[in-house]
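Given next, in structure tokens, is a single chain: the form predicted alone.
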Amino acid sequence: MIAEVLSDPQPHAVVDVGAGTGTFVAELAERAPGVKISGIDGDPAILARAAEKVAQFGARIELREGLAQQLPIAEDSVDVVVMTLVLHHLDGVTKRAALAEARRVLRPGGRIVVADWGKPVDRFSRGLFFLLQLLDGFDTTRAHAAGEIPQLIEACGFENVKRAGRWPTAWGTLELLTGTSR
């Protein structure tokens, strides 16, 4: 679902923040052979697993240790920043810092793609999301439950913020949000 959002226009450089075991960067590398991809994660053990998964793609994929709020990426150097299920782990101050960092590394007109929990669509999904909040914390998920993530993205330097998709899951409502850097 995220790879489809990235296809038009095709970017030259993409950063996956919270790359984990490299599943998305590997999928993107297969779908878009000309794209340079950086996978950033704060866990060196997870990055080691990702390195094994993406070794076949060679230098097109660079894995680096780093945090969402302090990306080891040059300013104005990438076309797309992807954050998948990252923001709901961060407190409000760190969420803002992470989105500001995404804006910093994006070229003017670059795109942000965020896949994370959104406002529950009904009582059932609200109950499911409550269980997730018990696990991940109410402070880090409050803005998600209130549906405030699109406004937060805008406040951090993005425009044309849109909901590109919304899906019910076992943990609540997953949203795909996109925006353009100013």
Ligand SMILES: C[S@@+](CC[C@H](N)C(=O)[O-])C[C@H]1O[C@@H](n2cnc3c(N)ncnc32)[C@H](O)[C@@H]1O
The other form holds:
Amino acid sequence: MIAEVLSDPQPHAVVDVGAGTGTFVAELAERAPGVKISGIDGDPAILARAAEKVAQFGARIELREGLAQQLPIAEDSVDVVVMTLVLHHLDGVTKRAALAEARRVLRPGGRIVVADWGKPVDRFSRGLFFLLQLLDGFDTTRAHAAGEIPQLIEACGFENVKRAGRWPTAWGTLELLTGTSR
Ligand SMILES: C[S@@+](CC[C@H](N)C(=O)[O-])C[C@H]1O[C@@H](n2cnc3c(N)ncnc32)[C@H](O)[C@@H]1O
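For comparison with the form predicted alone, would you give the structure of this protein in the form predicted together with the named molecule?
All chains and molecules follow, beginning with the one already shown.
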């Protein structure tokens, strides 16, 4: 679904922030042969696993150790920033810093794509999300439970923030948000 959202218009340069083991980087590389992709993660051990997964795609994939709140990427240099299941690991101040960094590295009119926990759709989903909060922490997940992430994205320099999809899961409600840099 994220790769589909990204296909129109086709970007030239994409950054996956908090790329983890490189699953999305590999999927995008497969679907979009012309795109240059940077995968950034704060954990070098995870990046080593990602490197194995994406080795087949060669030089158009770059994996770099770095923090979402301090991206090792030049200003105004990419078309799309992707963040999947990263924001809910960050406290409120760091979430804002990470979104501001996404805005900094995007070209004017570039897109942000966030897939992360949203406001639970019903009481059952809220109960499931409470279990996730016990594991991942209440401080970092509070804004997600309250449905505040779209407003936060807007406040950090994006417009046309929309929900492109929403899915109930065993841990709560996942949502896909997109926005355009102002
Ligand atoms: C739940 S995993 C998600 C991985 C991948 N995006 C996915 O959807 O499969 C969260 C990832 O974010 C990374 N991470 C957490 N905080 C970070 C930060 N401040 N800067 C960069 N990466 C971070 C972790 O190392 C981990 O790989």
